[in-house]
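Here we start with a single chain on its own, the form predicted alone, put down as structure tokens.
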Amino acid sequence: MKVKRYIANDAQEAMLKVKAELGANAVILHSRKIKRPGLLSFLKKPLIEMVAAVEENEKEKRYNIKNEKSEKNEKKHVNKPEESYKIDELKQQVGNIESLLNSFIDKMDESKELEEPKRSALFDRYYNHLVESNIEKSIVEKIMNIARKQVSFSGENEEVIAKAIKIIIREYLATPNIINEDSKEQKRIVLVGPTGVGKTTTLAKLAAKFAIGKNKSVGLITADTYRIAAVEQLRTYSEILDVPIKVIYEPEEIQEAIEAFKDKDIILIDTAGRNHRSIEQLEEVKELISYINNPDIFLVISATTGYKDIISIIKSYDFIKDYHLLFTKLDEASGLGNILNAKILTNKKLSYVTTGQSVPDDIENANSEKIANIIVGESHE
């Protein structure tokens, strides 16, 4: 067996060299990228190192097959020392090949760090900033690897670097999907989510947005009878906004309440905040939704929620196949990275965000560019 090492600009060139010298029957034992020599090697495309091997050539094989019988006939005449020598020589060749392969494997392990592009201080600064903004590390890795391919991380490029990262985050967030207020069909909007995320206040903000801002006829339905304060809070908002309200105590009562609002453009439905770890409580939400035809469901999550809890919440509500993400309490969050985390985890559209307690002012359409700017560190007016 013949083993040889080749260096080329790319894999295609390396393969051509292998085939040209060792033939089409050559076997690739190992290939990897290696740095180019020189001080500026990190700016250049790495070289390809390829190790190939080939058995004895076809002519020798045919010759051996042709003379196999004659060798057998002459076997009696071959003395034992000569035969022993050939076996020892073959063992030595196999040992040499094994040593060569082990040597290449060792070199590959030793140079593993050299194959990774060296991270600059500027790269690490942006990387750490995204992590501090609560973006999950695996997502930060994706963002920064994409950015590194697009722009060089040097001081003179800092403005371009920031812009590149913003664009990547914006593309991940995608275009939000908000309620089409001009639709001729009645919209039935259901807010679901864990306790304490501000669903009732958010429902009131949406009611004001549609009734006052868009001049739509709105009806309110609340199933949150576990908290008396929640019902009274929504009643107060309904009186201020001059919007009718229905209170239901059992899931099946939702049909009658919807029928009573058949003349409304938009029906907003508030569900009780449920413990996302309680299967029994979530079954009540599931049953309620089953009685509603063509609902627009919004999973409400606080921007202050930790990443592990967001994963748990998303898993708990996976019985809902189609929903939008609505984030509250952006004004209280230390970073907006969890908005990006949830968007990537669910692959669901963003919708609205809330930025305070004021009704109806502190709610707005989710703006991917604005969120990206805030995450990267630039205020957006």
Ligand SMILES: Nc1nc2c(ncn2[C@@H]2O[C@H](COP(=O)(O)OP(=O)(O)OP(=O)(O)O)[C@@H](O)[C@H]2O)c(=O)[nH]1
Given for the second form:
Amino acid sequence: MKVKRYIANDAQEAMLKVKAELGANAVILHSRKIKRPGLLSFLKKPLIEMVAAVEENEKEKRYNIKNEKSEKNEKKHVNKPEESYKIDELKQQVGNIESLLNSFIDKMDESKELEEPKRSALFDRYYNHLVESNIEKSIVEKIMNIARKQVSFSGENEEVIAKAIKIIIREYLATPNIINEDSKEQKRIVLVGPTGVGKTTTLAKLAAKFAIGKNKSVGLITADTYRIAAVEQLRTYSEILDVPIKVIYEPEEIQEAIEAFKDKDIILIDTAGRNHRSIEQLEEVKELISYINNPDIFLVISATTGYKDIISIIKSYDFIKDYHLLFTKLDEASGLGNILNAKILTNKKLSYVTTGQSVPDDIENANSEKIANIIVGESHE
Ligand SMILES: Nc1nc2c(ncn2[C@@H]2O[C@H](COP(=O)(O)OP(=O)(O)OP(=O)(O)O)[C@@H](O)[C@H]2O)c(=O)[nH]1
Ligand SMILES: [Mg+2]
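Can you return the structure of this protein in the form predicted in complex with this ligand rather than the form predicted alone?
Zooming out: every chain and molecule, the one shown earlier first.
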């Protein structure tokens, strides 16, 4: 591991230096304000000291690797000159799929009544691949049923099948919904979810995105006072990003903290990781939310969570009427099928995904097409 110390005029400049030298995968270990040297230094703005580290020879993030591969695969098929005679035919077949599939998806629950779909080794391979990507079996069956019906219209061909499955998954995942940071109304964003999924890290990534990337005024509130380290963790980010932070010890104190941030464009609220099996702990989250006017709530789930736990997490948070799904740790997940499972179980919108520990870089807007490509892409290899 390579560790380096940087001194800069402000947090933004320090981060740029870290990124330029150590790359996007660097992790910030520590940051603090330090006095400038010389007489009258107390009159000047302090400097920022930042210590960052990066794994040497760290491999590219799995999420990106897979995506590039699947993109390459798509290009490979299209660019082969010997296959060019097929292109028009394929384009025509694929072009029709989208509208046909939409009508199939609408009728999906009736699909059992349709005639027995045809089976083949190719379909079986895709079936197994989707199950291995952690998509729940009953959902895989629905996807394959729709795909079989579709392909019986256009003729069996691996590329057409793969494309059909990608479109079905993409339609299920639907269009994600991210924060409109240009909204005239103040945004009050609350991250909730099980312990250790990456809520605080994600909150810092979002704060950087809005404060530095979009030049918005941001305020941080943490309700996580269970661990001393938790407050310190967010305070460190608040110093790095130069955004104010308020710590609350009782749920009702949130009102005062929000009032103090009434001039901010965006307030980001971190909550303590809650054991979703503890009703008492969840009551506190419920109480906290009840004091926030018009909140944007994000249920943060790690993409590495098993299906049974996903069901149990979703059930425990069903007291929240409206929330978004935010998936973390895509870089560590063995398959992205749980994103689809959770989307179908909750019917809530996807929002952001995170792909590593690095603040602020490892966050992206969820992209249904990209996720579908990753889920299906590998079976071409
Ligand atoms: N690999 C990977 N690690 C992540 C990601 N997001 C967060 N982490 C790591 O997960 C660990 C826990 O992150 P936190 O942000 O403290 O999680 P939390 O949900 O706030 O935890 P509690 O407050 O204890 O519930 C840290 O080591 C983070 O660096 C991600 O997208 N990928
Ligand atoms: Mg936390």
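Everything numeric in this text was worked out from a predicted model, so none of it was measured. Just so we're on the same page, rigid core means the largest C-alpha set that superposes within 1.5 Å between forms. Numbering follows the first chain given and starts at 1.
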Once the core is aligned, does M50 move its Cα by at least 2 Å between these two forms? yes
